[in-house]
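Form predicted on its own, single chain, as structure tokens, below.
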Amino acid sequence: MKRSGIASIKARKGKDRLVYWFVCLFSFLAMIPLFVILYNVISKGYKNFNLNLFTKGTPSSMDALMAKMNGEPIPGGILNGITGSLLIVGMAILFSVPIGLSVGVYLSENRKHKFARIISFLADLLQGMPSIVIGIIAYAWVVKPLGGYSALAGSIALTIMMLPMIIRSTEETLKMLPQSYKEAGLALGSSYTNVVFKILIPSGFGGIFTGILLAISRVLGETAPLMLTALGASVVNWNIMEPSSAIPLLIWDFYNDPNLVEMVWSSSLLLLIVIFLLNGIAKIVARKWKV
């Protein structure tokens, strides 16, 4: 008896081994396309990667042909898309916040209720949704009234994709809070508006901000739904109701023009690297926070 059960450890012993290195070994092969696309991206880009890149708006690509044939660097930079970004992404922001937050407590508080199951239902199908259909759906509701392309289109197209990160993340941090948080308020004599927004979502911070940031990660490269709705713009432009340049839809104009598609590469690395910081501030808040 002592020697079967003895061979029986040492058997189970042996598959924990084989699958973990299995585990490593997978976890390996998956790794090896983010390091190929890091490696390209890093060994391209960092060659148009200056202040330029900052400062000035895109090159003709005359200017772009001219630099090439004298060996020089590329002239200009991507200044309109960056700032395109910036008034698009943060009108997304206001947009997204307020509205995701309130959904997400609603759904949290009252999951039982039918409506809220729809609503819950509905998100989840609009997180699945390609960006082109909703693109095409700003592009319907909002670029077609106003008679034209503009940031404002483009902001509510990704408000859109926001949204569904948003709720999800709201709903489920605070559904992870002690029930005792809330009894405790109410005990106390707040208000049930006083308990969410002083109690509840202060102790779901990390959580929610996560999400948030989460979701500015992913449209931030968003390509589709913006060249539906903002189009573009070959200068800095900060009025919301005319079309607007960003980084993704430079990065599509530079792989169209031979003349241009070096700077592909550090645009695309500029936009890499603000996604990877928004990911490790995003590690960072739900380590600190944690629920």
Second form
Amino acid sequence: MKRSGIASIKARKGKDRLVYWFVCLFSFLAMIPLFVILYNVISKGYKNFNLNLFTKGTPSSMDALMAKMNGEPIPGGILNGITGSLLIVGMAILFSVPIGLSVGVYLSENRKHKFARIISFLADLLQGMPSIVIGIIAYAWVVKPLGGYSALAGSIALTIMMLPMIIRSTEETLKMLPQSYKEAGLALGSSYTNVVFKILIPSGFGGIFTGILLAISRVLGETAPLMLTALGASVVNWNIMEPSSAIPLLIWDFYNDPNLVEMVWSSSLLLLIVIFLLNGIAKIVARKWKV
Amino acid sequence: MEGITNQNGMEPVLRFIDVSVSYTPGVYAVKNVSTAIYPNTITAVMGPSGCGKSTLLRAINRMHDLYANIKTTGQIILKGKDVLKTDPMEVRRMAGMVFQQPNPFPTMSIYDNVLAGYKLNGIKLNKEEKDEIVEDSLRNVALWNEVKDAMNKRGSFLSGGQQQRLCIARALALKPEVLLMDEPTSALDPISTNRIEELLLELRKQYSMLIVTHNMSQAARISDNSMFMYLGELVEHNNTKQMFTKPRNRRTEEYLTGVFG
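The form predicted in complex with its partner chain is what I want next, because the block you gave corresponds to the form predicted on its own; please supply it.
Below is the whole assembly, all chains and molecules, this chain first.
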């Protein structure tokens, strides 16, 4: 009896080690695509990653062909895409943050309320909604009634995509705060609004802000909904009622133009850098603002 | 209630008249409590878990308003005002509360924590007034010397006992009529507990305090009067010394001698 007990402990230890190595192996395998992407984007993108990229608009296909034949670098950049992304995503932030924050506060404060549960369920559904569907909805609701493609329509599509992430992160962060912060605030004679804005939201700032940054980094790369709403433009546009370009839209255009296809990589590199930066900041904020 | 200590023979600061609290209709956590609390006394509220002591305490500053299912009936008269018919925000400014877990606001500095009551109520103060309130309140809780050079650090940087004293200072900054404490030392080590107890005895000169406690020796050490609650009813409210030596009620005696609890 005793001996078999010892044997089984050895067997269990062996199994333990086996599982451990399997987990390590698969973790490594899962990371390979990331390294491949990084290697490709950096090695192919750095050539055109220069000042032109930030200061010039999209070159015409013809100019690019001529430059190529003369062995010169492509004479243009993605300034129209950068400004377009700033405009569209910037507006999406303006729309989605106040709405998302309010809904998140509502959900965390009325956990047992039936209406809150329905909203919470709908937010989950929205999170799983394919972005192309959101693009079509924005097309039907905004582009059609306004009579044309516009940066505004694009930002509304992105707002819809950002909302569930902001709602969730706000709700989850506020739920984690001890109930006693709220009670302590109220016990000092504070109004409920002041408790929410001066205690709860500042205390949960790290988590909420991280959620907003991650939502931004998610929609920065969205292409499909923008095709149906912002359409794209070859010049810099700051008018919200006009069609506008965006970095992912340009990447798609470059991909379809054999003379500009090299620009795919430098544009992707820029997009990746921005998204990594946002994620990095989110990590730092989440750690620094832990309460 | 003839044995209750009343330091200066004054009018009660707080009076309960037939107070009942129910969580679900027909089920009472506090049943028909009637008694009075006198100025400049410490009253310990004792009883086994679930006897309604915290529920009674939280009825005073209307914390039950937070939960729609809780109903409070009867009258609670605080300084002549019926708490249940007064605006809860006004009531809460008159009744400071200290919680079981020290809970300084994590995003505020020590300085701002003391002033939190003013900030949250939108009361504007100039720099001198602020400095004065902060210093007074922190001196009151014997924390001033320990933190006067760290005013801008976050409250959470302090030790547990210091945090709890900061929370008491935060409640005192608003100059409340009574201080309600819900097991304020149960999360603290014996040394911190001892300091808080000394502090409460000191504060008694200025304030009236109700302290819910599980700790009978704490009640014996610091309280003037004691309330013993059982199954939602106020079984006995008496001068602490009398209650601990010659309890009038058999239930009280059994609780104090550890027959149940």
